[in-house]
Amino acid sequence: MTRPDNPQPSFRPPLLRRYSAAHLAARGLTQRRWPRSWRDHDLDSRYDVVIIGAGLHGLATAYYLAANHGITNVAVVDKGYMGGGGSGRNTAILRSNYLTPEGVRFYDRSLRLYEDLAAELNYNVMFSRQGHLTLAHNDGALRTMRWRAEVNKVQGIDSEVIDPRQIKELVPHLDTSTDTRYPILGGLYHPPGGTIRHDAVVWGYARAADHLGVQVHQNTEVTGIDVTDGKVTGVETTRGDIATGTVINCTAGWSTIISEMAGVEMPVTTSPLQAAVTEPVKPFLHTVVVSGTLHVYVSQTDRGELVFGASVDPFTSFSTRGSLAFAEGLAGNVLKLMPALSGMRLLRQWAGLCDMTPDYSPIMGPTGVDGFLVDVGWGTYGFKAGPVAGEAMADTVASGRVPEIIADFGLDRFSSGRLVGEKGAAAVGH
């Protein structure tokens, strides 16, 4: 592919003008169209790089490869709209608290690109810090609370077992007394987790790698991947044929159907992921709570919801559909950690895609067709590493090697057993 000999610079638009409340709500009354964030394209023939998947891996990928590599002839394509699918489906919490070192180092260079995303992009994407505490429930629980700990600690990172009274302190309302059907044991807390706000990173990438020169096309489904030779040479689209030599699978949930177009075998299964969120109250929950044993956790946007999650159903399925066995579930597993919830009401629930590998940890590089690469396989955490993964997915590119921080995530470790076991701190970790 072609590149400029001087690359951009990283994105840095002009600083947004500053409104009074008052000129704001005049311009909305009177304003019939706002400037446009991204824009609309006509389908070119051929691209440099083709990207299937306009969540946040694909969009995070295409800016890094034109703000970091100067590679802008990109096309982001999806068959529905900007973050319809596992972006804008998660509960959007961050940590870096993992259980293998290759898992850690990589979670961490991702929540330190979240932390500086705002300024980066120059759009406020709602980052919080809150902390992020996993309880434990059993005394298998809290040895591996503490294993987990120490290897964060060797890498760097802020991270330790606390006891139920410092769990109290930290969540007054979480019930630690010592008898009831789980008690807490301890917990492992980790300072710098917290939550962001997922479509609002989806746009911020979306609105940096336009101006960059990279094309967004929504409603634009890949139907098929040509490849002759053992080498990617075009996709085909619902609009029309494309010809490139360098596609990237960043979807979720669909990532084993477009890797069959081009002839890639993967040791993913989809299954649904459920959450939901309760009627606004006054802010008391300044903590991300995790438990593992009751497979729920649970954080407060600032407006005020609670937002719930579980582990993945039990089963294999495409389906986004919500079901009443995980709400009646959830509200029982959530009622054993805060009894005092039981007034609130749920306003709504609904389900993501989740794909997951056998040992719990991306897919992300090459694979055997050449210039076909995946950034796949992440399970129930992949909006946790969505920076990391598109600096790193966009280097792999650019440079045509593989960077060390996901070199141990590549295709070929299931072949030689080469296994990155992250079920420990990944199952229900969110």
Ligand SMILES: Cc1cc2nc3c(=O)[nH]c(=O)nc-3n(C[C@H](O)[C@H](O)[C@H](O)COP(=O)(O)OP(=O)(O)OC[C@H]3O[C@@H](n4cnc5c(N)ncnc54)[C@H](O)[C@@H]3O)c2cc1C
Given for the second form:
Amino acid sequence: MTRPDNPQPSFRPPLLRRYSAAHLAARGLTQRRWPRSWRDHDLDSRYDVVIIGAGLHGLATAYYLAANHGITNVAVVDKGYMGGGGSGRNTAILRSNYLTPEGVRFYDRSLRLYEDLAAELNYNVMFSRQGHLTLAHNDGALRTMRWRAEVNKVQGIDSEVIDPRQIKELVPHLDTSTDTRYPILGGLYHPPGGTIRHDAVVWGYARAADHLGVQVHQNTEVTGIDVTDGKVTGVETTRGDIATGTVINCTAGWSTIISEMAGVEMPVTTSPLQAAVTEPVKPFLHTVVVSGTLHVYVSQTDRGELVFGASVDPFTSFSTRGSLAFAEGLAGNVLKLMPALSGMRLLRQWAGLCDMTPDYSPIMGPTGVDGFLVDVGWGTYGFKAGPVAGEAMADTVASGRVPEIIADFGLDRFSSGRLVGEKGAAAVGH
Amino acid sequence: MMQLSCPWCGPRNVNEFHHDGPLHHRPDPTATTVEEWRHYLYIRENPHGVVEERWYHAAGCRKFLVVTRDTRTNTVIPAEGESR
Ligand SMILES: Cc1cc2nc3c(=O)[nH]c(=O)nc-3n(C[C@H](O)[C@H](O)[C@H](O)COP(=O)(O)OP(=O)(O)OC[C@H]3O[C@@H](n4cnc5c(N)ncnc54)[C@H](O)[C@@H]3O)c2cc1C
Ligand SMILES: [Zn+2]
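Having seen the form predicted on its own, please provide the structure of the form predicted in complex with the named molecule.
The next block holds the full complex; its first chain is the one shown before.
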């Protein structure tokens, strides 16, 4: 795509000030109000790029378009509020110990971008590298772990299979006795994994993109996409029509609705995923613990709450209501792993929508409709991929070519039969 | 808990059932094209609204049943003549 030829508006509000320790002290002492982190705008009638969905993926794509390629005449539109989709509802686990070489390479790049993200965005994203441990309760799971560890090591990823004694040292609260229904036979330990403050990541990208001239439009629902002669010409929204030649679908759980507007069929179905959080307690758990067999995972936040998650609800739906069946099942399984937690109280539970694909890998790139790109299929695992997906999608738009790092994740893989099977590493682990 | 009405067993909790998805047609493997077969394998309808779909009463009579459901709210729409 060519560089923007639109003239910049003559009046621009003052740019945001950088956050710093001195800034924090001054604000604290004077009690003056903080400046807003991003601006509201009227909707223009034309943009070079329209990104649908102001979740992590849409905002990261917008940021890298502006920061890496100087493309700033960009609108990010969202039907609700920024981060109101999966990006504000996930359990924020980051890791790169996937099963396929394509997957491992891709997620590793994201982890590297996350390492420097706080400095790059001038925003504290609270990346906590506490390590990630997946438990095996049967021979099949242990075999897949050995396979994963080898694939990981070949790609230079720190990942190894450890035995129950080492597991007990790492997480003393785990029940590693051998007379339980699901004894722990081993685990895949991945020290670089961890958790992050998901809202901070979303807000950090939004603030930095805004700073570079990108417009974020909340409460702006896309209701139609105009396609003429196989080419995108515009987007219809509840706040008016926009002319544009480039549209990126970053709407995760709602992405089939948007793709359908452009006449693109996708192998994606939507299912809710639930999570829950307990009251805060003293820090005792310093590793993310996942059990595929028991469909549960747990981590402790910096504030001391335990965050629990499971696998997706067992049927497709766009409803984000939580269920008692989930809370009951979750509690039972958590107690099998850590009986000492029986006195803990759940504070709340919630659900978000997940865009599931047949091979548990995302779909990124062109679609066959000229100018209509997708960055979807993020299922239960897409938060960790936000930075790399944003970087690669921005690259795709700017250069008109699909960069190598996402070349294996195209929509065409379902007609060529070249699937990227990650179910063994992504079904519960996130 | 959300309930489905099985024609044999009556209203039952949803976790007794297995979700099979929207009704779709399986092409004849001996007479289909590769493109058509892959479409059958991978492309699923993902309706945002009312859908006719198949469920399996796994923890009950073990029969398949067709349910009409609104995927936005999970409201089950009773079939004609069915009392709920
Ligand atoms: C409970 C839960 C736990 C999870 N845990 C993890 C985890 O530990 N690690 C991990 O990596 N991933 C995890 N995920 C997955 C992760 O949250 C998602 O994959 C990721 O947030 C997707 O980001 P996104 O920006 O693509 O989409 P979203 O954040 O869902 O944003 C999509 C946006 O599109 C907007 N939109 C939809 N329709 C329209 C329209 N018509 N017009 C305009 N805007 C529209 C929505 O309002 C929404 O804001 C979890 C998900 C859930 C639900
Ligand atoms: Zn029955």
